[in-house]
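Take a look at this single chain, the form predicted on its own, given in structure tokens.
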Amino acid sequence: MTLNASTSALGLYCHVPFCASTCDFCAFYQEKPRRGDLLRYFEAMEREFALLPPDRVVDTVFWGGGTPGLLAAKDLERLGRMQLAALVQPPHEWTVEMAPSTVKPDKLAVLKDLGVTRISMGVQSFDAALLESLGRLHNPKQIYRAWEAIEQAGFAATNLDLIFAIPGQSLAQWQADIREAARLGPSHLSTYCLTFEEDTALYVKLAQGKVRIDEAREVAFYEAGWQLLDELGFTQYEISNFARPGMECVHNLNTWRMHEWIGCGPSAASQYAGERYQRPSNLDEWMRGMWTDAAPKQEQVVLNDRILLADSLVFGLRMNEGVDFAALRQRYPAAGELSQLEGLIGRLLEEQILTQAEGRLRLSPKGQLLADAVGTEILEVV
């Protein structure tokens, strides 16, 4: 593998698995917030932080979940101080996910004091009925109260998450959600098409025929959202992500560009030191493992140039900047013979799913709607 570890950006992802309830669409690993489990979680996280490389600067940090904001202010401070003590220097960008119902001024004050630069709040919708259909705990009033507190705290960057193509949601409701989110004035918006993940309440409803997937409807939501966000001054830089100028999420950009990251906490994934692996998606198993000589690794994959080139292409094409295929060949010289991939790229260019300009391959607007299928085809031929 030819990744230059000494100069490559390094990200840190911390999984806080605690959630008060499970949303119908959520497939992330989570647990109920019992105090005893919280205390054992902090002890294990301190051991995990101690494993971070002592000679590498962590450029970006992202706390996800679960619901990191569910932690009390004193617990957020404990976790943050443990993390900072293990880092060479404070990160350039530090994002914390929060749900509207968990946002409190004392928590925000602690996070600001720790050096958090970016708050990402999962709004999903401003429509009370749609929120209830998703199994969300918050209501529109809580969104506005939370946003007022976040603004008063004065973080450098803010993001709001929205979901579209919710069963029963009209195109007008989707556009209204976008306009309301933009009116609040975040520096970044993430918009996600509702997906039906296995082992979720929503998937059960799909299996029972209570909801259905309508691809033509999803396309209409995508296109309407992209057009409106552009009109409102949010530049798309990845299929689901839009930002004011210079306010892109650096942590995600580094991940999509196949730099290294280390995941801490149960279910957290890593791409580091020539391999990918995941911590156990079980709180007890993960905690027991952190007290052994070898921290537990599951789904281990030894990385090579061929894997990294393919993934760089798949994730790079999701970004509006696209990819320089010739530069990827230089970055991963041991990727080997790629005639099938080159043939696929030629076909996608002919079909106008890809475009090529100034040496960069990009998905066309048509191609953006087929990004998942394009990614699957790339992985099949590499």
Given for the second form:
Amino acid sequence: MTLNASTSALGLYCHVPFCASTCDFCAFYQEKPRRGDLLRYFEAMEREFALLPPDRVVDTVFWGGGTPGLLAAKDLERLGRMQLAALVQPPHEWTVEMAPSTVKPDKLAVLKDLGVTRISMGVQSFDAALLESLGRLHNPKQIYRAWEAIEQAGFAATNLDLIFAIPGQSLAQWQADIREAARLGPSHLSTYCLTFEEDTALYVKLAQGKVRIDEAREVAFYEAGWQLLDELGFTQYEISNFARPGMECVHNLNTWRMHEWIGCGPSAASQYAGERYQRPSNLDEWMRGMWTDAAPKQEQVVLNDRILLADSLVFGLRMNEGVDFAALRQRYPAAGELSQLEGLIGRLLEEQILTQAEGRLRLSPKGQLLADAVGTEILEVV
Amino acid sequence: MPDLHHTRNFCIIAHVDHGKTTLSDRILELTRTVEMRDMKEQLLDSMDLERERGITIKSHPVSMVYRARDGQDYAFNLIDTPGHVDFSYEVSRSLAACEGAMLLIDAAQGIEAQTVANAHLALEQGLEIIPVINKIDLPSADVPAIQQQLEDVLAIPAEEAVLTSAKNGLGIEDLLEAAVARVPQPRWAEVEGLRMLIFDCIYDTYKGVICYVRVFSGTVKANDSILTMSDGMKAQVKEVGKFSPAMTKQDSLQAGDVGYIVTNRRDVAEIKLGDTITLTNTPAKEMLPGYKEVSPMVFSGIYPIDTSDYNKLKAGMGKLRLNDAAFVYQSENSVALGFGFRCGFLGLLHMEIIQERIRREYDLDVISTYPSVVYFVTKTDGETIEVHNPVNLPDPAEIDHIEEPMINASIHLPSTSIGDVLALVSEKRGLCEHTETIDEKRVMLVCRLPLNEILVDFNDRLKSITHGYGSMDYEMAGYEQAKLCRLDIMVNGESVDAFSSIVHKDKAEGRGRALCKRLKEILPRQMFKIAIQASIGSQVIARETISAYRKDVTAKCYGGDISRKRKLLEKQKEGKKRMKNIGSVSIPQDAFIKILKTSDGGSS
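Complement to the form predicted on its own: the form predicted together with the partner chain:
Time for the whole complex; same chain goes first.
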């Protein structure tokens, strides 16, 4: 490991595992909130925060879930204060995810006051019928009301999440969603092709043959989305992420650049001090574990230069900045024999899946659509 | 002194399913060789596979005593012989151990291809033939018609036929009386010195190699020093015995006896069927007639589907070989399939049986490559080499000519399907040499065909054309020069050895096109465009393209999500592990299986 811990950025991810309901596409760990659980959750989070390295500056914070915005204003405040107390200094960037139905002015005021810089709202679509087909609890009216409140609270950065290639969605509907999102004026947009992950209601529908995956259709949605977003002034910096100049999500960028991050909360993953691990997904198991001496680590992987080099490529190539392969080799000198990888890169360049310019490798637009296949091949040879 | 007057050695020969094993069982019952309560259906076919397929693979001799109507006891030795053309040499050796043959014919189905082939084999061995018309209890039985066929096709007088229903025990005693009266007493007993024919052998874990023998002259007992006359190898006799029907130790075997000997030999490969055994100190002057070396006719690669099964497969092959000297194998390495074995078989059925036994008895999943015959390739420098693996075929420029093995096939079929069968024969590059009428409904075609053309689907198609009524038998009929070439299949420019085959030039294009098309259906799309080409040498004769897939990306990839994401990719990677990489293309293992199972490789 040559990762220089003291100069590398450190991120903090907090998992708020509560949701009001389960969306059909969501595979994240979440539970319906009960007051007792919430109180125990806070106590355990306090324990987790206490484990944060006392001498490291946390550069970015990301609260995800579940639905962090589901917490009441006073609970948000409590969690935020606990966290700030554990940090050396306030983070430069602090994102909180919110669902439209949970956005309330009092919560936003608390968050603003805590120092939250960025609100990310899961709009998904502006089309009532499509929202319903996704099993979302909000309607378009709630989106507009929530957005108005966010604007009034005056956060430095805002993001809206959109989902596309929803069964029944037309290309025109997708373009209309993008236009509508852009019209609201967020500094950042994330667009996600609907995926069918195991353990989701949608996956069940797929398995039952009620919905179908249509590759050509998905490709068309991707391409149309990219083109329109570009026209609207949102620059793509990762396969699914678009921002006004300088408004990229630094927390995510740092993660993809294989810097360190610490996850707090059930199911939260960490990459820290030479290893990667995850907290137990189950709320009770996680809480019990936090009261024992050793905070429970699951799926622990000891990182080495080879793994980190592979992951730097897999995740780095998803970003439009791509990767500086020569620099990566210097960063991970102990990665070992890489001739197979070089062969693969050569082949991918030949097939114009990768491009090379100014020492950086990047996925071509065609390659971006094949990022997983490229990632799989990289893992095969590294 | 042996009582030759009261000894009868005979076998039962028949087409598949004409009731041979049931008849043997009835004979055993009638001679009280086994008590009824010990009778197991099809006692003699002891191998599972034999029972299931209703075929006999190994010889099963049994000794019994029959009290005839004349009040005297006769020693009967019945040898149940393998009934398939692949084993015709083995059959001929089993027949050579006898003086008589019961030629069993199904009263409803009549004379079939194997009936004729087996009758000819028996006549060649100088056996007395007792025709038996069996299954006379069937409603569809037509005894007069069968008797007519006997006269017309085999020139056997109709009145010689014994009528039986083995199922119901009808006519069995008449048949045994016919054996007493018509099977000659043991021959060549007067020749000086021990002469003993090896007609089969098995491997026993405890005893080692057990040879099944027929003693023609002299006496053999334990501790005798013996000699196999084909190679002059010596051995020590450890035990002699008879089949009653279980192996039963005896003091000695004498002229006319059928039994077994155990020697100090441990390897079946050292035993040659048809060899003559004599005593080392007082050897006989001459071998028994008919011995020849057998060599495999059909070759195929056998590979474990799971490469970690290689050693298990190797062990299984070794064990099969212990009991089957005609099966040969050697290790082989295929780029596409990994480590496996090149195996030689006597013929198609033999190949199928070995493959099936590997699957069943050793619980192994195996994949077999396209079968090949043995070609004689004469190179431009005058050297002639044997090639049974397409990969070993020299460069076309180095080949002067290639000769391929031919067969003479006799095909029995209903006269209504004659046109379709002739078309099949000609599609398979065969020539019909003459046609013979068996009766008003059935004909026999005598054809000359290249052996490689019947390797894969000939029999299936014959059965389907004739609605199951056609049957075929064949014998090897030398070599002929032919326009042959190697057809290679290339995936993105890289030749896939497991898909190569030697084909006739006129058929190469069709087969190449069909294989490409099939591969296109089977291969999953990948990140790159895949070109599938069929080629002869450097000339591409068929081509298909599989377009690259366009999307394989998951959108969502949050910070904490990296472990999850990596797991997804690892899962995809595991899925790809079961694929073989040919150049840049990953080919799933089951694609090989599907292609190789495409019965004719798509030539039709």
